[in-house]
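The chain below stands alone and is given in structure tokens; this is the form predicted on its own.
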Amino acid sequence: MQFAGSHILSISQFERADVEQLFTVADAMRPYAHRERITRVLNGAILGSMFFEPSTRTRISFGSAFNLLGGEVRETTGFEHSAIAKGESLYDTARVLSGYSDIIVMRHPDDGSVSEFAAASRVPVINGGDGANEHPSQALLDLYTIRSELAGRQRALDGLRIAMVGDLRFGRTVHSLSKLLSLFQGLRISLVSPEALSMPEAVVETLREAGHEVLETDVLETGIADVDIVYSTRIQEERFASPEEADLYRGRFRLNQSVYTANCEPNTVIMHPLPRDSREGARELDIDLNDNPNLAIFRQSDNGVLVRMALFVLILDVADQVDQHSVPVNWYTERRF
């Protein structure tokens, strides 16, 4: 893939070499993300951050990544704060806002909406999540996290054993991650969900056609045994017809310390795209896992900044200039990573 000037709309754009290139650049962003140095390589550049669906981590992570590179962020959050509420089309919105920005990140509740927007945009667009369809940057940071966690155990991505648990039908993060995993070799993938929330058949077939072993089950204990990674997801209640329908499945696959100890290998890594639902009756990842050193959810969210910084410098074609525009940090920066 040619990163410079490209839209990032789908994981389908990526080949394995592209992923490896992105991860190498993400590794190089670590001193800046950790506030060990400052770079102003994107001084004067503007990110248009357009989030028409609720977001905390993705929106702020993208904005922080751009700021850490020296750029400025201009935000729109929610339909009610945009001209779309007045009937403006995505085409007109794209034509206008791309005149104000050097790159745009967009989240929208409708499948395919970001691609429609990008077709009219005059600058590169990154898909921050479109309905139940895809979330490419989340999949990339998830895989980066898996790579980092496995490296500490002297393991590689080829041969990975992973369980994906929960709402696999509406969870766009697992759709994109599955497509990304199809680029690697010899994987064993357990898909753990109620039948009504099972992974879309097209995604399952993509994994099988890539030569991976895929197990589909509705039994949590079976699905999470003998894996390197347990990737849990919340019930995507915003995709259901009513909260009552979502309640039928909430809390069905609850992972806590006792379930983990009884069924997982001692070093099994626990991941979640966040937010995890901590309300009583849900708790797909219980708070009693917070002290488990294999709980990687906060390392995972930290990695989002690294990967999104890498996307920005590659798309804006300044990856080889980051260090040239750097200086030491002059404030107190001790962090507990």
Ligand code: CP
Given for the second form:
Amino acid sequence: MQFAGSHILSISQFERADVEQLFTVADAMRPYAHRERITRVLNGAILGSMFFEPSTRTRISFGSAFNLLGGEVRETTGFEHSAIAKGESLYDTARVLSGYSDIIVMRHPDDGSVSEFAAASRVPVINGGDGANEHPSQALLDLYTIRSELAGRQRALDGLRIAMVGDLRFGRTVHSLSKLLSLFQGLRISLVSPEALSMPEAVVETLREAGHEVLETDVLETGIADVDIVYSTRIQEERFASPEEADLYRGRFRLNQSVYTANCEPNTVIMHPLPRDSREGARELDIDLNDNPNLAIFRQSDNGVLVRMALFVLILDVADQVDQHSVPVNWYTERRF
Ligand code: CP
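The structure above corresponds to the form predicted on its own; please provide the structure of the form predicted in complex with this ligand.
Complete assembly follows, chain above in first position.
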């Protein structure tokens, strides 16, 4: 694909070479994300950030990534704070917002809505999550994290063994991640969910057509044995007809330290797109794993800034100018990674 000027709407746009290019640029963003250097390569540029569903990581890390590149962020959150609440269409909203911004990130509860918006936008649009459909930047940061965690274990992406656990029906991150994994070779993928929340058949077919071995099970202990990565997900309560319906599945698969010790290989990496549901009845990823060095969830969320910076500089076509616009940092920056 050509990054410059492109919308990022689905992982289906990516070839393996695009992913590798993005990761090389993300690696180069590390000194800036870690506040060792400042760059002003996007000085004067404006990110329009529109989040019509709750978000902590995606919204703030996209905004931070843009700020770290020297750009400014204008945002609206929730329909109630937007003229969409007065009946304005996505088409009109896109025409207007793209007159105020150089690039737009949008999250919306409806499948396909970000593509509809992008079709009317005059500037590139990045999908920050559209309903249960896709969350492409999350999948990219997930794979970037997998690559980094595996490198420390002398393992490669080809031949990866991964378990995805939880709400695979409504979890858009696992849909995008599966499409991304289909670009690699010789994977063994274990899909652990209640039958009613199983991975959409089209996504499973994509994995099988890529030649991957796919196991579907509703037994957690079977699914998480013999894997390199356990990728846990929250029950997506907001996609159910009622919280009571979600309660039928919440807490069904709980990964805690004793389940991990009894079933996982010693160095199995634990991931989760977050937020994890830490309420009593849920706890798909228990807080008693917080001191487990294989828990990668906060390294994963940190990587969101690197990957999103890389997307911005590639789409806005300044990847080769980042260092020319850099200066040292002059405030206290020490942080514990
Ligand atoms: N992973 C993710 O999309 O988190 P937020 O909902 O907080 O953005």
